[in-house]
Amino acid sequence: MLGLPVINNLIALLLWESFFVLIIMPGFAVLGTLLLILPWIERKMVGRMQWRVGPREISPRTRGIIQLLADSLRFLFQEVIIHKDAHKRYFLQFPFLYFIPVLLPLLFINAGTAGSPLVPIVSDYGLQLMVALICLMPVFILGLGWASNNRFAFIGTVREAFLYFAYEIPFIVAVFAMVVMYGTSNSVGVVDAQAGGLWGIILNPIAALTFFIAALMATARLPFDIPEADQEVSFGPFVEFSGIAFGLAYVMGYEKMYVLSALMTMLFLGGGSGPMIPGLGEVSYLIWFVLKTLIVMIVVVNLRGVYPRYRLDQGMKIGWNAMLILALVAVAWSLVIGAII
């Protein structure tokens, strides 16, 4: 069968480095797998932390591991209800359009290590493009709330807009601090600059902390789930959505978390650097990259069990005061360390 031209071309496509990194690992295939597993891990871990029972009604013998599969089927077959006052055309379009800026930053993620880059597209402006695409994400969330034409969705949308302006500037400044530190915004150069174990989190821990808090705010994770506010009537911009439209909005938070965690791994955790796994070659770098990204995501979801939700004014104060100061200090730190090194 390998002698057939079609089979040869198919195998060549699957093993083409750029295609493999984008589609298989750490791209869409790993992302899709984590979307099924991570919410179950989150529920189980938080249940343990708070002495509660996590999901186990669906397939009790496997301790509810297929709970997310059941949820997915429910979202697929539920009716999508469009109330009469909604902007119908945009109400249906925005959940699907939201996919585009969420997935595109994966094009510039370097999952390799120094001397062995594994990135779909190499660009001298890779970090700028990733930041620009990430900054587009809240625009679609605001569109979701506007298209709902509902007062409660409007409340959640306004909260999202306030948080957006609060975390976006510190987030951009923290990334800029690392560009100053590494002297490049090329994702290949960023990972190469961390050779020898001098990861970004060691070189500039202030920028790493600022980036991590900004990622929490960007994904509306506790203690910054201010737009959704599960304890209140207003469930953010998604209050009017149901069925597959709500399912898409639900998984978007996890997709955005994966992209930001992957970016943090590349910027601060050395990318795919790690001991070579015998027999796997460069695939071992991809495995280390995914493991580091998963650890960051687990830390993020664990905060759900230990921190209460901030009020909107508290979240704004953190973004405009503490985080902005930390981000500026991180830039100064990068300038000093860069001059010393």
Contents of the next structure:
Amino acid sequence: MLGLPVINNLIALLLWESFFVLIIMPGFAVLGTLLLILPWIERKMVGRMQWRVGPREISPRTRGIIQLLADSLRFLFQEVIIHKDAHKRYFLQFPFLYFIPVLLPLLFINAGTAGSPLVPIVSDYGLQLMVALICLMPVFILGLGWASNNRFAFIGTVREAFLYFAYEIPFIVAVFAMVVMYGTSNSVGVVDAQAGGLWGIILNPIAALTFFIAALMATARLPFDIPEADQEVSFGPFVEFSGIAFGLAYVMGYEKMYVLSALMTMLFLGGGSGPMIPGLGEVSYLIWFVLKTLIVMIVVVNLRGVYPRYRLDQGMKIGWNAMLILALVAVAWSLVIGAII
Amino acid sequence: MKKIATPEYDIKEKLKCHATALATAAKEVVAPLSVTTQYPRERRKWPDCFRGYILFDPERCISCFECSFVCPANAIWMKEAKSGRYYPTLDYGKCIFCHFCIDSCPGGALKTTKIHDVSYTTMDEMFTDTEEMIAPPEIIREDEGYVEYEIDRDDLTLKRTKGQDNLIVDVAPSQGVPMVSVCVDSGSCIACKICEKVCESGAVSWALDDVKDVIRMAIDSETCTGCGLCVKECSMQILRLVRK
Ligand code: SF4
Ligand code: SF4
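Output block for the form predicted in complex with the partner chain, input the form predicted alone:
In what comes next, the whole complex appears, and the chain from above leads the way.
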């Protein structure tokens, strides 16, 4: 192509399977696009639920789809204010460092289907690594809140810490239940075990429910947006952030939600399994995978229009009580069903 | 002692509530109702009693000052016209749109409109002279339709109609409560005859009391319109407005 050897190499690199899966789909490129579109979907759908219109005035003909682009431009040009009591270094570093635990789990996501896995790194400890990285995320939020040195940030951070313990254990146990069920923690094996339409959500609906609620808590979405509760602690740990730093903090939640939804798709919704789209080859699996992830994300964001916020004690009670029991029942269920199969 | 506690639901009822909430949300996503008026492309049709921009009709004004007395925001300042009469001016920088002035005007000289979107560039501009209050202000109208809210039992719908809503309210001026001026202390009257001079309807007359050799004023309650001018001007402050 054009006689330039570099271009050929570049294209070859882009189309190299592991690289393509990580960088383009369902990796960073799709994540970036979803980050631009998902808040719009959220605001539109929640707006409809609440008899409002949602974003509209920016490009009314496309129903305001570029609203988030406009918002990001605003974030970009706003002044980043670092107040004098903040721990300046951590205050600026944590929003960027946060990308590490958020993006690394994508390395182990299997977006393929049984027989044709599409995963950047195959590891026998894929699930464990993902869970470990996901459990690392709140630490960065705690760091953010601490560096902000603001009373609302402190309250939000402490709430985050409380909730962290409440959901983390049921979350890990729910994933453990699925590991017991599939008999493997390799992301390739997990998707292979769901061959033939016997998805994890059918095999173990209790684990799926627990995982889903834990994901809601982990992403601080309503009804569990207790740490960020804007009416109470005005965005909690992020209260001092402005400009591009706030933009980063704002998309953090969505990135985390993407990773958790992708994990949910892989664990419970059969990964990228679906009918082949003619002419696309293996890319059709990727499309199915992204579609399923998108549906999970849409359900997650739309709960905002349905539920009010739980109090902190209620949230903790749900985590330590109902969810922990549910998770343990899920493990027992996995043992029983696994024995039968 | 009665103790109030949160209602207890069993797990079945709780699940039912969750299901209803989610189903309602799904229904609204698919076929939502809407309560948003796309102003300025459309306007809401306000009722005729809307408290908006105030218009003034000098023909009906009897210069009674009632509006400027009653204004709680001190927004009305009476200005002397060439004819020697006093007419109201209105400072929209102060006005709180209570419309007390309209309610108190005995002649119905002030009237409301449905105009609520006048903008000014300076504070001085907001001071509206008598002359500017006569015609409705110039506003840019982009509306192609108007919206009415219809409430039936528990749902609310928007009714959209093409065309522009008339923002000038066409109501008959209020007749007010019929009042009449009476003298409460005729012994203090000094017969300055100011009331006779100010009365526009010729209801005040005077006559010489031959016995006591003093001038006695009289107010004809039939011709008195109850405008209150004499009450205001009376040097001894012995006139009162009472219900007819
Ligand atoms: S509407 Fe109320 S505040 Fe405004 S001028 Fe009239 S009396 Fe005064
Ligand atoms: S109350 Fe009415 S009649 Fe009296 S001065 Fe004001 S506008 Fe004129």
